[in-house]
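Starting off, we have a lone chain in the form predicted on its own, written out as structure tokens.
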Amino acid sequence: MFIEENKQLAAFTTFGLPSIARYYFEARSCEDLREALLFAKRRKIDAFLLGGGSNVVLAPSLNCLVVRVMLGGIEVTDNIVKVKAGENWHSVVLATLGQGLFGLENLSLIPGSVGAAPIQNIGAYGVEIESVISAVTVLDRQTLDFLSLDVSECKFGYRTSIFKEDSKDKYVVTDVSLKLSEQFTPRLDYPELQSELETESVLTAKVVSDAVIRIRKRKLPDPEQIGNVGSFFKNPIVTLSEFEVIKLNEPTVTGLHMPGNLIKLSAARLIDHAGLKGKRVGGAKVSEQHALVLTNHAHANYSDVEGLVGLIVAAVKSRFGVSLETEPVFYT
């Protein structure tokens, strides 16, 4: 094993936070993953482990071993595909629409690694992964044995799943399978995406995929760009009578409605409501262009970051009653 020591970690990460780890390493494989797991046992530390850097802040010092899951290679069977985590996951959405299987075309250009992507059950314009997993394939820690579990043991939720809940830091995941269609049926529950793709006279997964990445590159800040996690807060959902009375106080807030009597708020509309676009603590601010977004303006660090967080939650709780929940991991 070759294990870099006090490693920078800020090139690693779409935030680019300054953060160094005490050990770095970088696994290739299955085994490298069970000997970083066993290196951080012998010298009784914990193991983070990394992959696309997407939906991560890092604290400045890590005094564990840091693992940048970096295992390669999707297998193809009949509408079966079987990916490993370190694979990019809008590579991956690109090249099951080239090979005629579809389903992953509303979740183009979500960045990160495809080992991420059941653990925050990632989705976008009406489409959840959760709804294409048929299993996902993981390491555990301590037992060092691999387990295959189907998508009802992974107990996913709304950007949520048993790899952050119940099982949180029991896992590693390895591969994802995903079941896919070899017949497109468009998804096109949300109004922004409906409207993106009205002047199409021809309705294709490649379309779709087409307008979801357009949306998306206005809508968002380039992480390559300025440095960013893409949303930073989860969409709040509430009932039916909670929306009421947020309606009465303020009437331009709008919700989706969802089964059980439940309405799903914007978290961006709330924090653009709360008149925080833009708004600064040191180095991070509240991106001008989606105020879902917090970027790396001028050299942030993990306190202004935390900070600006902070602002923001009191903020619209002060305002609308309403409690948001941060999206990324935080890593001290």
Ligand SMILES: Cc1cc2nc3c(=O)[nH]c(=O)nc-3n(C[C@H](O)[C@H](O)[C@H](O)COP(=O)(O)OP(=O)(O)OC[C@H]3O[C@@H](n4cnc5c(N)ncnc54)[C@H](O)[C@@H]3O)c2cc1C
Given for the second form:
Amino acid sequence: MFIEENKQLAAFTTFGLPSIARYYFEARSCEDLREALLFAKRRKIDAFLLGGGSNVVLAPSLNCLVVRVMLGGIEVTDNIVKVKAGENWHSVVLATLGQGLFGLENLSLIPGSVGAAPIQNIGAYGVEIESVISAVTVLDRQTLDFLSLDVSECKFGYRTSIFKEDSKDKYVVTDVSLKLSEQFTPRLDYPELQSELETESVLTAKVVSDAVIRIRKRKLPDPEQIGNVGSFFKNPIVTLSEFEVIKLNEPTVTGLHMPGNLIKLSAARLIDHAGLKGKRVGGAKVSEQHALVLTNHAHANYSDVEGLVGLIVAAVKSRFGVSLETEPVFYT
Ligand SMILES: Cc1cc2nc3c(=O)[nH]c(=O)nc-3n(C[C@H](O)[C@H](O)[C@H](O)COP(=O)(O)OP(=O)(O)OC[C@H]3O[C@@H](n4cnc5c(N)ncnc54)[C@H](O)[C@@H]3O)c2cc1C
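Following the display of the form predicted on its own, present the structure of the form predicted together with this ligand.
What follows is the whole complex; the chain from before opens it.
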């Protein structure tokens, strides 16, 4: 077992904040994972799982074992695709499209690993991964046994699941089984995607995937160019009456109607209306391109990010009475 000490993690995260792990290990098999968990147990330290590092905000010094989950492999049986946790999500999307299996096209170009995808139930352009998952195989971190969870056991919700709530830190995801379709059914609920596709004469899954990729490249800062973790805040969900009060204060705020008289607001719009686009604390900055994205503008550190988040949450609360919740995982 090759365990490194005092490992700099900045290059393993898309945000690129400086963060040193006391111990670091790359797990390439289930046996590696078991050994890593036993190592942490013996030393009475936490084991923190890292995938592609695209949804984490790490403190400068981590007194734990960071386990980078790098298990690889894809098995296809009819329309069920079972993928190991360390595979890159977007590569899997492209591979399935190439094999004539559909359902993942709207989720193109989401960064990160397959193993982390169920953690926050990744979603984009009207589709969430829960709609295509048939099972998630996990390793229980205490008993070191494997078990298979079906969709209902994963308790998926908007950017959440059992892995972020009741069973936080209980499991390592080792495989995700996706139930795809041999028949392509376009999911074009999002007006932005519809208008991107207006000029297309033939609608195939590849055409939809390419359109999603174009929109994302236009809208979101590329983590290869400037450090970020995508959306930093969840879109808040309010009641119809709360929405009416917000509209009195700021008539241009729009919302998406959801079942149960609920309205999903755009967190980006609220941040923008609060005049925070371009706002900086130290090296952390609210992106000029997209107000929901915080960027590592100039050697940002953890406290810059904490400071900027505090400022945004307070400003949106005082202007609209809405409490913003962060989306990435903070680990200290
Ligand atoms: C530019 C950009 C755009 C993005 N767009 C979207 C989007 O459209 N929709 C969306 O939903 N998300 C989006 N994200 C967020 C991110 O891509 C997803 O959350 C992704 O699933 C994170 O994968 P990761 O492997 O990088 O996870 P990491 O950041 O490495 O980890 C995230 C969490 O998962 C845990 N974890 C990682 N691997 C495992 C495992 N095998 N078992 C158990 N726990 C594990 C970690 O401990 C951590 O708590 C975006 C991020 C960026 C940078």
